[in-house]
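We begin with a single chain expressed as structure tokens, specifically the form predicted on its own.
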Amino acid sequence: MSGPSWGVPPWRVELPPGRAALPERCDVAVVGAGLTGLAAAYTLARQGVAVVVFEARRLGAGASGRSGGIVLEGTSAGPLPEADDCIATLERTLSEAAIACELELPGCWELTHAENGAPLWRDGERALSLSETVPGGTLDPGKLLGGLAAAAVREHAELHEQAPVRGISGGAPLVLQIRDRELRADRVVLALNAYTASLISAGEDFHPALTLALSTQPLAPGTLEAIGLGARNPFYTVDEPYLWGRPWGPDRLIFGGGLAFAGSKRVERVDIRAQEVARSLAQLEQRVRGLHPALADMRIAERWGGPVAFRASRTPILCRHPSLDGLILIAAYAGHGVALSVHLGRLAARTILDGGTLPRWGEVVSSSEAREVG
């Protein structure tokens, strides 16, 4: 199965051994083997729950393997109950599962287009200045993703790649249509984020898109220090036009900015080779070259798009499906995905384990029945 044409990011994901045969029954089915789904599967499997994870393509082919790897606290909507200790959850998960993913937490810079303070860079005709340093840092998303998958498999969760779920129907248990088979599950965690609309409705206020990114070739010695990133802080702008970035490896940089929206909420139909998207990537590259003279001659190594989703309120979706009893839906956390995705996956798993409630802010206002798609 060929995936969408989104370019190739620099991350590499090591795959744990999979299982060829699909089971007929499980306690919990997790749809989507990204950071959210794998964190949920790992948490459940550690408690002896029979978990099966289904990934439509290959591990790392979607949002989690195309992240910029910037770690931030909370949500892009600001502090929310039960989503205010995401970095601590991430650190605890890494320690517990023995995952090495190059986590560094020097703090993240919030930049603004303002002349007050010492300008860091020039962004077109305006200065970019440091406004605040907030909790955060960076990691290698490929190593985190592969580490979570390996940890889940060690705890006896099953992971099936190239196994797209075509539909979910209600009942007790829920019935998932996979390939030419059906699987019955007492509970389902739907962790598709930007792909959610390929299976169910996530409400009218659900907007998937590609966020565009590029990485540089190794820079000349001393470049990071010359442009003010010697302390290796990641950054993002708090006003428009949006720009984010981070150091990568000993002497490379990653930058991102701009969105390519999907028609009919189907982000997999966006192609970065399309004229408009390619133009946006070229504008991003030109913009980065103009930030500082030391970046004027940088060489680009990779260009790619990463699928994201958000709501106008910027609050994530985390709720029990209103008409499919037993299904938990998690999506729409653009801007704060890395630590938050692990946190929400584990929160959903704990809710299944202890029968607790989910926070009210994550509810979907309107949603339709799951449907079979081609």
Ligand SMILES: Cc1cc2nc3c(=O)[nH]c(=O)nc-3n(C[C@H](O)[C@H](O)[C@H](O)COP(=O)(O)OP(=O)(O)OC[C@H]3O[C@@H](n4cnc5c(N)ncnc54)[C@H](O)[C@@H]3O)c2cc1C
Given for the second form:
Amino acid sequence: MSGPSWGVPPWRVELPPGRAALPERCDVAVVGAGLTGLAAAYTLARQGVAVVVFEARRLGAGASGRSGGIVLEGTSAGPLPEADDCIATLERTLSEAAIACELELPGCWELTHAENGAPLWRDGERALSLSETVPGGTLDPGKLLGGLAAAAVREHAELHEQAPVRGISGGAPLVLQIRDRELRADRVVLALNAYTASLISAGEDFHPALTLALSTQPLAPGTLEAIGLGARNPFYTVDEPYLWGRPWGPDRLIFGGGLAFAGSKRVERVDIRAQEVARSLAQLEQRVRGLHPALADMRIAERWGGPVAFRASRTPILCRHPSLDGLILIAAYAGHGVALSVHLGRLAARTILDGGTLPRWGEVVSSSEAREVG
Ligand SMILES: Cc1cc2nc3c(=O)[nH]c(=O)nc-3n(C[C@H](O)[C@H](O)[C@H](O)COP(=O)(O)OP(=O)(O)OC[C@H]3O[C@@H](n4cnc5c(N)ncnc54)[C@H](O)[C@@H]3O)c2cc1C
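Having seen the form predicted on its own, I'd like the form predicted in complex with the ligand now, please.
Every component of the complex follows; first up is the chain already shown.
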């Protein structure tokens, strides 16, 4: 029986060779092979730590292989202490690990639904105007993922795909249930993003959702210039309704916007073929066609969705688990995680290496402190 479908994104991830046999013991187990988990694994392995990564499906099966690849600074809640130089961490990592992933940093456009000088495009009945250019750019998320995985393996980290962790217990060492086996690890980095609540409590204000995207077929020559994207800036709206996008390759565009929630809060149960989700994708397509006359007849190449998670404060989760000694929990980037995931994965690894503290903003919110996401 096939499970829910999220469609197929345009990125391709090249996998390093895997290992067949599961080990019984390691220094650090990383759970989740997205950008966060792989950045943590690479950083630890580089320092000689015995790291094993467990991925339930395939590398990048979560948000990381489905991302739009827009590189942004800070967090969705703005720059935070120890999360205000994510682009520099990304650039340093690419250079250190020799990863080529088409990083371009022309600046990211913040757009508003307002007549601000000469509007750029129209979003339905309203004008869309450029408000500000902030630090940022684009990359190919498939190449970043594959590059991080290869770099981690080069440093002797082990990667296991199709290895879902079904439970974690104990402390010093922690015990992970994987397939029909148990593995003991002194430390665990849990980097499950929107799936966190399937394994562990992420607090009452943790909300996973599926977010939607589409890519165009190659556009007619001159289209990017005609619609004002000749300098290849990615963009997002700072007000509702939310829309983001970026040029891709010489002549294609990627757009995204819209959220679908699962009543169960289990994002893996949402399907892009479900009526409500298919309607949101159709609305996204209609909006994009209306932005500029040059896009009215564009042809769509791929339509897909991917998991994101939000907290009311929009600050990520980054903390030591209150009762599972040795476990660090990282999640909930609110759709703002390409550079942040690499930065926080590396920050968590450094904390394990030097025993340092984690910033207060990343603590899990207890039920009495929780508010609903607005
Ligand atoms: C459509 C889309 C577009 C986006 N666009 C942008 C963008 O342009 N810019 C930006 O900054 N951010 C963007 N984001 C957000 C960004 O991609 C994510 O924040 C980032 O990739 C999160 O990485 P991660 O490693 O924390 O999580 P994920 O990549 O989701 O990794 C979690 C992994 O855990 C695995 N897993 C789940 N359960 C288990 C288990 N029990 N055992 C083992 N493994 C398990 C999953 O299979 C998955 O591979 C986008 C997200 C989506 C979905």
